[in-house]
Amino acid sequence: MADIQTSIRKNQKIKLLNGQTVTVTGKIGEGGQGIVYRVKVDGTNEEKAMKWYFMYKINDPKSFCSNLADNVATGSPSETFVWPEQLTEVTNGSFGYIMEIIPDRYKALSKYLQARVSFKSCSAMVTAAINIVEAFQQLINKGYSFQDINDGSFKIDPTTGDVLICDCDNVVSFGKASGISGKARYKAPEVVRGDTLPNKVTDRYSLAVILFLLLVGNHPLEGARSNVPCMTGKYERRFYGQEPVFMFDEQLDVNRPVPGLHRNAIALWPCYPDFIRKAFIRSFSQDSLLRSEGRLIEQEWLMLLVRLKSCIVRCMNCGCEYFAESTIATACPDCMAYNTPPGYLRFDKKRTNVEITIPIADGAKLYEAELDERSKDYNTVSAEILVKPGKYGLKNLSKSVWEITAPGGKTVKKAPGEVAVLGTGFRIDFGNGVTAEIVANSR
């Protein structure tokens, strides 16, 4: 067992299955699987990542081996994935693949789960939270399973929001077991208790975890009931498969999370809109945990988490960038001062059949996800909301024109670099079939 941990050293050639060799040229990490080393392709100038299996963790090696080549053969369905692209020959008993290094500027999310790395903005919090649900979406869109998913499994920028998903080579077809058990508390119930194997509702089960991870810092099912000294096989298969209960779930109330304990949920739940926190109570709800009923689809999040990154605007009193309601009052982390916005937009319910609103306020922004209806893109800014004082606009970041229509039938359009002015009553139609109205709050 040792020897087969130790079997590579620096300077080793290592040939692949496509005939080329890579050289070792020092460690980079090891992880419950294997030994990952840094590599130079032989005759070129590239460096890969090369991830070398220990034996003894792999229940069947040959079907293991398979499902790699077929990943291999069919490639990533993102570039988000760091996904295996060559598997090496058997060497002194075992063999890897080599792929991508994964750059400096990527942070696992377990450190910033560890507070050891902070997120430099609210938007690219939410921007990782969207590139991760996109990155969901093409993998079950393809007919595959991440059997293996935990929060090593995502790597960050902080500054931007990119995402790199790596431990890829667990990633198998539906219905299909890739000889991984995975880790409880990421695993849907039902896979927990053993009633099925991954599928796509289970996948969506596990995305919602992340995302309750990554916004609010803690596991939606680790509250004061979980509260054990030892989390044993029996605890994990109670807690996350056989009676599974969210901390904030509005029934129930026996797994609150502990103040002294569970801090960022505390602190961080009531910082979200009510869309975001309904979002999870029902993805966590016991219909869903024991009935895998009403989990969202990607994208449900999409829409939710580009509204959510829109809702995020200046507080008036000290600047802090804090997420705000459309209709009431929002008290600022900072300074705890409360604010409401002059009023909203509210978007006609034609797309998702929901109501959609965004507050008028300072720094928040619309994106081309949600003013064009046949857009994908959740990042790309297309109008900004401008401040002075008693007056509110709307630039026109986007390529096309809008028409504004007044209370009285009066119409203007707007060009890409105009401003429109936005007034009670308003009604702003954005191309592409969208249209939203101006909502006045009460002062």
Given for the second form:
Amino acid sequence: MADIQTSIRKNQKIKLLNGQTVTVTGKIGEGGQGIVYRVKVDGTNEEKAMKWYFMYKINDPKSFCSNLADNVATGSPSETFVWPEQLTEVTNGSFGYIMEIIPDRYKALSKYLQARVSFKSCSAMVTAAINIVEAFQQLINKGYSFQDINDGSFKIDPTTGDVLICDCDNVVSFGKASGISGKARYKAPEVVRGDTLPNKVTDRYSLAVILFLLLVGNHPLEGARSNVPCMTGKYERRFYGQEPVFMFDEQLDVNRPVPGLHRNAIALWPCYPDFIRKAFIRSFSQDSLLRSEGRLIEQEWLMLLVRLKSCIVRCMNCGCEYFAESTIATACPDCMAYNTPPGYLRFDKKRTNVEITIPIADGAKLYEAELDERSKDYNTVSAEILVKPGKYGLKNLSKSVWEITAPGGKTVKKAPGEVAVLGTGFRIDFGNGVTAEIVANSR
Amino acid sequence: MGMIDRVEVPRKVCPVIILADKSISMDGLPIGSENAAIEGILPELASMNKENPDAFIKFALMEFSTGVNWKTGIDGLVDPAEYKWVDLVADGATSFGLACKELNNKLSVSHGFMKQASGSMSPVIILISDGEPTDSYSVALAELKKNNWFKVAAKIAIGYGKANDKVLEEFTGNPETVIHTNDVQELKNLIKFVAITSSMVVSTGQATKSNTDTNADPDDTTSVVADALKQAQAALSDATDPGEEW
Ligand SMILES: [Zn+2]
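Compare with the form predicted on its own: the form predicted together with its partner chain:
Zooming out: every chain and molecule, the one shown earlier first.
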């Protein structure tokens, strides 16, 4: 019996279907489906990664290969995806494909879940969540389903929140099965139950699981009830398929997080603003779990997450970052001091059914998508709240001139770079169809 | 605790238990192969633990001859990265019945190895033997088969030389997970291959047959491992002689 590892040797030349050859220069890593090698494209200085399959892990190699060839031909939905670029010829009874090498600054989501890597800031974490949702949206818009989604598929930069999505070889068009059976933990209950093949709606469930793991740090369906001595196949079907219960379900309290075990969820859940908790409660409601109803679409997540990013402020007591609510006191997760903002910006229009309010507190930022209805930019800061003794200001970092009207009727314009002082009842027209009012919280 | 400070998401423990025959008939090359193979598995299991956020493999090794002994200690399963290897030394008879009885004792939450705060997955149980049982094992094996942990475990047996495959089959309950060899070098490869493949399949959650077939018994972990072993072996046969016997 031969060793799996030796099916490709160092310095071996592999032919690509486009006629080029590559030389294997080393090994990058190994996964369930195969090994990833570092290769040099012959005749160039270009370095690439080559995934090489364990053929026995592929249920139907022929259709798998033809799907892969289709994906190569269609091309990547966006640069977030580490997409197959070229297939190799079949060599020694197996084959593979060439893709970009993933830079070291990207760390696998599985490492975050194991607490071996952590985000450098709250905003990096929320930015990562936004990037993941955007990638999903791009994929779905191209008609693809991300069936084999799991924690190994995402690589995230802990400093910036930049995301790369790997394992794109398992991406298939809706209506097709990838031949890979993903982990039950990430699959929609109706897929675990065998009611349906993965589709847009089941992918939305998987997306919510990834977001919950990322933000709250535990699996949404793993609590007291699912903590059985032995997670057999029967139990797996029950807890992830037939009788799933969200750990924070509003009606059912049977699967609450267990102290000492689900520590992240117990500590972090209360620290999220109500609108984020509601989004998860809806995503994992019994309606969603048992009838595939009420799951959030990508655009809703994006608005909720950018609003969450705008709520990141510094604790007045210890300087630690936390998520502030607009109207009520929030406990700093670090020093436990309660802070209530003096007021908030209330936007007049809902965005994708998401109501937007932003607390007036040191460090809060507004992003382009919040101040411009047409924008899909969730990263560029367009306004920032500044503090001076006795007053708050909003700095215009956008490209538009703002018009601010006081309750008495006086109007001023604030050009990019200028700071508008915030007073109770002031109305701000940010241009681009977006207006807001300053509301004071009662003391 | 700040918003970005986390502790690990709890992982299920995936117990990997090896029952290794060290009867006197194994003396010499066979026990050497067995030692080298099992020692070689440990770093592989440790590296799987580094990668897999769903499960953490813990290991136990029982040596059996005239008597039985847990090489990894009686306190429970051990972290493969932390276990200090000590070679098995061949001596004595093949008390298979005793081994079954002792395994049955330890496959228990209340008085055995299976109490884990975050819960377990189905265990992987690998039996390695080179001969006929020298004790009467029927009652002990029948008792073991009533153990719920044993029922859901992936059970694989590797027979070497004079091992009685019928007995091994009684143990695994599935002829497809009984693998026999008469070649001492192959014995080493087989032990490693079987242990790594089955641990990988179970710990990464691929062992649920309902993944692909919703009518299958979701708890028949052994048959899923059988499929994986079959496929892997077929892919691995590195035939160079087309006249080779099938
Ligand atoms: Zn604080």
